[in-house]
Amino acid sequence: MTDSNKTRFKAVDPERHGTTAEEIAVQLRGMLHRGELRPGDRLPPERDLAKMLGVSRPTLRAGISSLAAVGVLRSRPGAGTFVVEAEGSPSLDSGPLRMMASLHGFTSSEMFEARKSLEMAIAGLAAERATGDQMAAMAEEITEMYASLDEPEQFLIHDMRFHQMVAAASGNRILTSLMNMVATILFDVRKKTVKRAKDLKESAEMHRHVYRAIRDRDPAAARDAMRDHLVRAQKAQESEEPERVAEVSGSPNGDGKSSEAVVREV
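May I have the structure of this chain only, in the form predicted alone?
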């Protein structure tokens, strides 16, 4: 990223109340969509970028971390933060799905069901098609999960990266893009509750089962392991949200029927 390109980063409106990491992520994603940031570009240094955007460095780091978790950015020690190379795989913006979730009251259960269907198919394909390098990358993320059992936010980032690597190994760009769109929404919900996670070691073990099935070139076992993992992941997320009302009894939705609580965060 050259100095002349730095002028493309616009300061957040100081009149806006409560600048959040999500707003930073939205701004950077917008630059990607407009072509102002391209695969391989390096972001300005953290101190400079925070000043350009008019935000604190912790807020900037959180915004960058959320984009790194979904495979948009990648930090290279000693080199900086870069926009990830596309590698031929398209990326779908989760915005339209968020809008549909708000309008139609998609439930958390429906989102998990969609993700489970997509990722079971993806895991089976990955077991057939994963390269040695892709399996090594999956193994590295699992190692990082075990290393961050006491750091829930970091654990969640490595969790998401593992799923993205499995998706990439499937060799199907459409399934990969759809999975990322759904998983990004669930990731944004989970990062608000993951500090209350009760057993991240069990989650790491479930990821290892998925990896071993892929490594063993066993599509059926990979699909089963992914299903079991996501079923437990859904239960874990529900347990992290004790204040959440699972059902809106006697409170009709737009079509006059009672429904399960909408995923409010999307």
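Residue numbers count along the first chain shown, from 1. Rigid core: the largest C-alpha set superposing within 1.5 Å between the two forms. Everything numeric in this text was worked out from a predicted model, so none of it was measured. What changes on going to the form predicted in complex with the DNA:
Relative to the superposed rigid core, Ala79 undergoes a CA displacement of at least 2 Å between these two forms. Core-superposed comparison between these two forms: the CA of Gln27 exceeds or equals a 2 Å shift. Comparing the forms between these two forms, the C-alpha position of Ala233 differs by less than 2 angstroms, with the core used for superposition.
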Second form
There are 2 protein chains.
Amino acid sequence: MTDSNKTRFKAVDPERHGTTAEEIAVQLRGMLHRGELRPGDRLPPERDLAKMLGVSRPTLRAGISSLAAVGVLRSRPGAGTFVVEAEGSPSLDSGPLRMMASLHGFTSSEMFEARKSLEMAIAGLAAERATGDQMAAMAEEITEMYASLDEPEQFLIHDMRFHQMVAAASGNRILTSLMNMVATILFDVRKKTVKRAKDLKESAEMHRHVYRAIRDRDPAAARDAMRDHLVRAQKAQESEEPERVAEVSGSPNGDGKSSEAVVREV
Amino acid sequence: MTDSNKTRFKAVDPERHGTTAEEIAVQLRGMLHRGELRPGDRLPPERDLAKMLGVSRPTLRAGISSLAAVGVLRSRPGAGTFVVEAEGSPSLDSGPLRMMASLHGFTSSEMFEARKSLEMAIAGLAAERATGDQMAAMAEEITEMYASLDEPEQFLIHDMRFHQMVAAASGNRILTSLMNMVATILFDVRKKTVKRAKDLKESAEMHRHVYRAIRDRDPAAARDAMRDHLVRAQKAQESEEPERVAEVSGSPNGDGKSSEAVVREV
DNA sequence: TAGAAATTAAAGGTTTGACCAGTTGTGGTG
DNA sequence: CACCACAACTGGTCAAACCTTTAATTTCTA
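Show the other one: the form predicted in complex with the DNA, since we just had the form predicted alone.
Now the complete complex, all chains and molecules, led by this one.
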């Protein structure tokens, strides 16, 4: 970010839609949309920015926290407020969906069905579009899965990474984000039961079927293989952990440090 | 909500994960998850609640606005703060997705593809599960579409409602929410071009094909019909409005009063 | 008596100002 | 040249006050 901030942040208009804080959020969103703020950029200090926008600091903070709540901004005490960097695939915060699950009592099987639909579509697209590099990355993850048959935690990591590779190969970042949203929640419950998992070999086999269909550029087969894989995975999981709603439990996900971090940082 | 609030809101623990405001949000989310707060409930006044939780009012407000930003709470001046009611189908705020679209420059066609995947899956499920009432509702919307062939705005309303009926019939509220998220954004750009729409009769025809496949309990046909419908709709739209990223534009959606309201309130 | 209008209490929204607690970068010191 | 301490800076929190909007109450009128 250059030092020519003064020209970019203009005061809010008096005639606005909702509250002042909402207007701030809209203003900041607009700047992001127009590319005046880009991922990784640091916003001016709150005190300065508040003056530029013509509002008080608490009001500005309310607007900022709205954007922080949806994962667009991130504030670090003493450092500043930054536009969140899109590390790898852009991701939507799973918090709202998790919240909705709590409010309406979504069952685990309903989530699994959603994931199944999303991943089948993704697998089909991946079979049409995957590049050589992407297919190589998938193959590598499967190799790692076979190598981790007696290390369930490691296996699970490669499992998830394979699915992310497929999603990336689909070329559709929106579907990828939605899948991650759902998968993250299911992952939270799965990682507690994975220690007792025993059908890892079969699971690896199923993944290989998906991979081969993608490699063969056969969308229908990729969809079928993905469906079979997820159906079996669901059954295996439900046999250990009977039907229940997704738990918020120990992963408040308030700052994005929970499961998503686990998935990406390993 | 009864008058026994004092027992339900307990002060936050000193040793917390992140900031105090985040802890407030986590606390409130927990109460929602455990059912201590239910949709439609009104929270205690901010001043009282702040005292109960042992934090200052600005801090409490920061936590509340975080939850408001993701569509869980809603504050009305003079009235109070309420847990958002799930009117009909629960809905996820499209703001975050819209934001992500801005940040990463998603194209309209990428969104359309995501919608296509979601709606095909939904149509397939609806063909398996739709009840008589739900099918009747679909048929009614199609009738209205035929009756509105020379009123594009009205036609668009019934168009969207038909898709929501199908989604409801799918029985999967997560897929429904995800579809609404994507469809809402596409709707915002579509409603600007709909005035010049001319292929409404063909569109109604396509909807009828989807309906008939669902009525005949033929998932594969329903998926195909939905795909054909959306492919043509996309082409029709792109012919009028060439490829571009989804616009944030005049629909801040900061308070949910924009397109979603249009869809539901008419 | 019933309805409508004015009043009042209560709620969220905003502002000012101050202080605290971390981070960062710089400058001095070994 | 490396290391450490200090000072400036930044976000986080708190407090008290005032404004605007809403909703309920009261009061006045038909």
